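One chain comes next, on its own, written out as structure tokens in the form predicted alone.
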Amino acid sequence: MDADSDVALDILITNVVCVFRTRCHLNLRKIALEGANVIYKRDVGKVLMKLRKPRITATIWSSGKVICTGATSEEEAKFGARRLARTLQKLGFQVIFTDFKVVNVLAVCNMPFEIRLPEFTKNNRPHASYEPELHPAVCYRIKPLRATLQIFSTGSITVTGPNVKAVASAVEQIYPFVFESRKQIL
């Protein structure tokens, strides 16, 4: 088993978190009285307003900015937050489903071997981080794709990204290196 022999890792996408605007001021109490699922925050200022399907919370402020959380993929998010825009509309607001964008995506992926993380960290030291009495993973921060991975003993990587795209290829980067300080099976 090589580094550059091909491995198919499976990537598993847990959350999506997207925001749109609605180009509108939304009255958060009237949100509050007459929408299904929802949650007044009014000390807070925000209404936390949650679909079935597909299954994703949204955070609602009054200013018309709305953050959802939840989705596992891209399409699912915009699905979904079209899907809100349109249920704020049904509630009587003149809603405009604007300037979205997919902010961050957070992914599991489990390699199919358990690393050594002292010597991960000592080959890798300007970019990974690791503090074993503070927490039990390496922190490897991938500067050009804005995605910071966290790598546990296990085999086991947590990759935060902005995107799907920047998730996978920050997996495809860091695999080498893992390899390369893989724990030998006996």
Contents of the next structure:
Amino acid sequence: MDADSDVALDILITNVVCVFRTRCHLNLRKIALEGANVIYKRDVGKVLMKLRKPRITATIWSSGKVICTGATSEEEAKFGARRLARTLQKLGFQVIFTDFKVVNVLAVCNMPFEIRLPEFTKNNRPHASYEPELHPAVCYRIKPLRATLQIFSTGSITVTGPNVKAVASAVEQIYPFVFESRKQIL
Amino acid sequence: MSGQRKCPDCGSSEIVEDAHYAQNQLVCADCGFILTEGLLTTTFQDEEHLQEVTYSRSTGQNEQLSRCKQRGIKRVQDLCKVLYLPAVFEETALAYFQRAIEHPSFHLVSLEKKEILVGCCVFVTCRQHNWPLTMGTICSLLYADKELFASVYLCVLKELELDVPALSLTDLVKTHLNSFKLFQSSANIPAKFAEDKGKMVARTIQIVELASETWLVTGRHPIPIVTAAAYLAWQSLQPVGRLTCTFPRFCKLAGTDLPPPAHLRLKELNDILLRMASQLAWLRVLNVDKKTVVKHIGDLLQHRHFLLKSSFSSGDSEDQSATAAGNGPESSPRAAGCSARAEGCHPGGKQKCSSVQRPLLPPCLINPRKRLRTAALSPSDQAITGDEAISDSEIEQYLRSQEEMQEFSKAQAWH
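Having displayed the form predicted alone, please output the structure of the form predicted in complex with its partner chain.
All chains and molecules follow, beginning with the one already shown.
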């Protein structure tokens, strides 16, 4: 298998984290009383609200900042965030949906070959860090993309980055390095 | 000193250098006349050259550094002494510690973390000089929590921008086996259990290399593998008396801990050895099982490259027989005999041979655990843009009705 040939790699996005602001103070007790599917964590001062249709969990603070996790694409994240803002509006708050931003994207990708991690680490020294006593995978950081990849010996790679495009380019960048450290026939 | 000095008083030429209360003097041996005197108050420069009192032991250091730094420096020095590290390591570790403690992320942390920081600096120094020290050892010396140590260690690497080479397994084997108490017979250890260190280390290293070629080492803790390999090596060097000795008993005799994953590693190693044994002609007739394969480890290790190639499929069975035949003329005469036999086995008993073969993969792929994978987006989901209109009915499901709210506040009232 040549590294240059086009290999279709399935990148499965498992989580998208986004934030938005409601620009108004939110009464958490009221949300906890009148909202269904709500958990009120009084000790830390936040409310967890779960939506069903886009499977999303939102953390709501009284300052009006909301963090949504659990979406499987950037569009779905926005979809869920807007529904959440609408729900808060229905509860009686003067919500304005602003400052929506996708903060983190987590994706998983499977390489069709196994990878020899000690060899890979040796070839990619400053960026790759491998501590078998701590974690079974190599942690590879791509600074310009602000992406982190966890490379397992089975060929499975977990990528986290600021958006979906960064995640896709991180996988593209790592492929040739991972390819050259793949398991060869003995 | 040019030329012999003469005492101005009595004229003798026997002048000795004497340190009187750490103050150097030139004194005439005959009459006691003091020719020259050192300064009563010396500077730091002088004291360092004279090496009378080291800076770290004088009060000078205590006045210039804060108590936290002093304590940390002392701990680094103590740790280096306990581990019998060379002086160079101590200096490097001290330099790292002093750099780290200045950093805001380590300056205002709990005492526990500062203690762990000391351990991290020593650990990083050892790894950079390829001195095989494991995190487990440092954590046990400092009575530190392993997870906290891990987080502080990663923080140190990031903040100080250090590059740490990988742990060398060969060195780790040598160091770990040094702590075993099996190398001479004593009250606890009968003569037949005592073993020569050199032979045991060599064979353990070979078994560990075999393990790393067959995916047993990647991503796992190194110490359980070394312990399991040491046990197999020890048994195989004199199988007659030692087959009955169990793994826990071996560890007790050696005076070392038995880490929990070591049993699994032992099982995996035995599995690999059994597969290799099935490829050796003279072992196939002997019907080795996991208890008796230990006796033949010496032979298996000698021919391991050939045996690994033939016992694990590389995907294509045609390739397999070709490489086996190709290897025949290259390896020793015995192995050539084997390959001819193996080839003979292939057309005749291809069914049996292929069922024995197994792809050379990490153990977690051979026995995969069932994992719930989130399904990929369906086509309708993929068409979401995020800006669709929101219907009221959709939102109603997330709001409580009046009755529900009253019930809820009643329930809360009982709180």
